[in-house]
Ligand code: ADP
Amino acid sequence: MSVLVLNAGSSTLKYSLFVGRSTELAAEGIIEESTEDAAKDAATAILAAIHDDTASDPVVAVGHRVVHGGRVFLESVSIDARVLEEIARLSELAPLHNPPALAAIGAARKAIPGVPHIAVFDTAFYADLPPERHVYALPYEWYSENGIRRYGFHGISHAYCAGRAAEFLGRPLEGLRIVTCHLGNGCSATATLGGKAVATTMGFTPLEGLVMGSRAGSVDPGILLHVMERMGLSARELGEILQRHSGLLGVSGVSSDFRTVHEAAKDGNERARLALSIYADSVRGAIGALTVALGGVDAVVFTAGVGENAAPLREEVCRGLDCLGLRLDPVLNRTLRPDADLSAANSSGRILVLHTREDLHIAREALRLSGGIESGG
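If we look at the form predicted together with ligand ADP, what structure does this chain have alone?
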């Protein structure tokens, strides 16, 4: 019995196959495709191959990552025609992400019929954010009538990491105050209390919050009005700049890739150094704000491409966290690989580096919803 997980993003389709309750992958792969049709073809090909390979080990459930569940999907759900319609409707809020997910779901349901297909949403983890953390201080009707609110993103990764942190520390999730920092191409941080998200940095869209590879993160909205008026930029042009030409790339002029910017900074590129300082400062500030939201912090988690690998970045971020009693051990930070505890003996909270496993979280959800089978590890 196996569980297939499909993660169709804006430019890639990732798949993972788990056997039974195992946390080990039986197969995984990534297809670099950017169009919806290509995603559909790729999904069909992957499914055919997996189907042949596992003829004696049938797929009992398929888990699909869906970025935007809006206000409709507050938890994972078994996919039917109505669910598909709603996900399509929500494409308006996630034009880059929901359409490829729909294409992959369509292909997968054709290739593997007769088993539950489960949608797991990135936004669902934030369904219960308190009102003061999901309502913007804008005209209230925008919220009540137009759905303009903080949705939050990367929820699958943050939910997995919060659970994993508790498991790693051998402490019950109950009452545990955790700040998870997902630092990849997109970056966000989330405060979790007892396994529930209580505050997060991403907002109505994944543009808000931390500085990212090519996204600006939070900026003064007055700047946007100013450049629209003074430079005559259209909303579309401005969106392109905020999405693809800002962040590490915008400031450094070198790259949106953290490693490349870090190399340039080491070679003496001043703008690359500045970009990294702004980036680290935004992560540090978010940890501070989220710690206040929690009334203290038991563990800070670094995860995703940058969080898991960039020891100098973790060091720079933590250099400013002394005031919260958080102290990194510089030697552990440079030598240990995820999953690991990097905190110094005299740190009041733990500082962890964890390998995010969005696929595993989706597989567990798919198993749970397809027959109430609890996942082992």
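Quick caveat, the model's predicted, so the values are computed rather than measured. Numbering follows the first chain given and starts at 1. Rigid core: the largest C-alpha set superposing within 1.5 Å between the two forms. Compared with the form predicted on its own:
Hinge residue for the rigid-body motion between the two forms, chosen from Glu358, His64, Ser252, Leu102: Glu358.
Put simply, the smaller rigid part swings 16 degrees relative to the larger one between the two forms, by C-alpha superposition.
Provide the structure of the form predicted on its own, given the form predicted together with ligand ADP shown above.
Next comes a single chain, given without company.
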């Protein structure tokens, strides 16, 4: 039997095909530029391409990553009309993510009918954040009546990496204090204790927190009020700027792609250098804050496209973390690839680079809910 995983992100559509109860990976791929229309077309193309691969091992379940599950979806669910309606309603809170996911789900349900399609939500990992870390200091009725709270995102990746870090270090997950840094086009950091999320940088929407490819991250809300009044920007116009024209792109003026900005900085582009410095500083500050939330740190994890591949960024982020007992070995950082320990010999906490496996986590959830196999770690 096979299980297909479709992961529609803010800039890509990834797919993975697993075969057998051991969730052995049979095929995988990635398609850039995952807009809503592109996601639908890409999903259709992917499903056609894997048709021959599943002839002898038919797909028994399809797992879909969905970014925002709001207050309704606190765990993975089988997709039906009601679920689709709620995901669509939440699209206003995750406009770069939920619409492409809906497009991919629609294409997949049409191409592979009659099998369970499972939605796995990034926000579900943060359902149990302590109140002081999920309630904003705003009128309480906004929270109690309108659901305005910190939801957190990239939860699938953070959950997987926390478990993988414990496995990699050969230590029990119980009591282990980990800060995971998911750095890609979207960026977030999360503190986990014993595999449970206790604090995270993203909030009500995927806009809050770290500087990202085209998203601003956390900014003074007074700035937003100022530009709306003085520049005459509408809420829609401001949202477009914060979502698609800020972050690395906004500061560098070059690109939202970390690799392109990095090359421009190497060529002497000062705005590109500044953008990278701001980006690294935001990650460094988050590691410090999350370490305090945990009362110390046993391991810091770098993961996702930028975190796994950008050695100079990891070195810059770790500069100044000696006060936390975290010391990076620059040679290991430049030479080792995931999964690896990049820590210096005198580092009291471990610095790891791990390949995130959102697809594996989603596949396990899809098989669990469809009755294929139990959920794994």
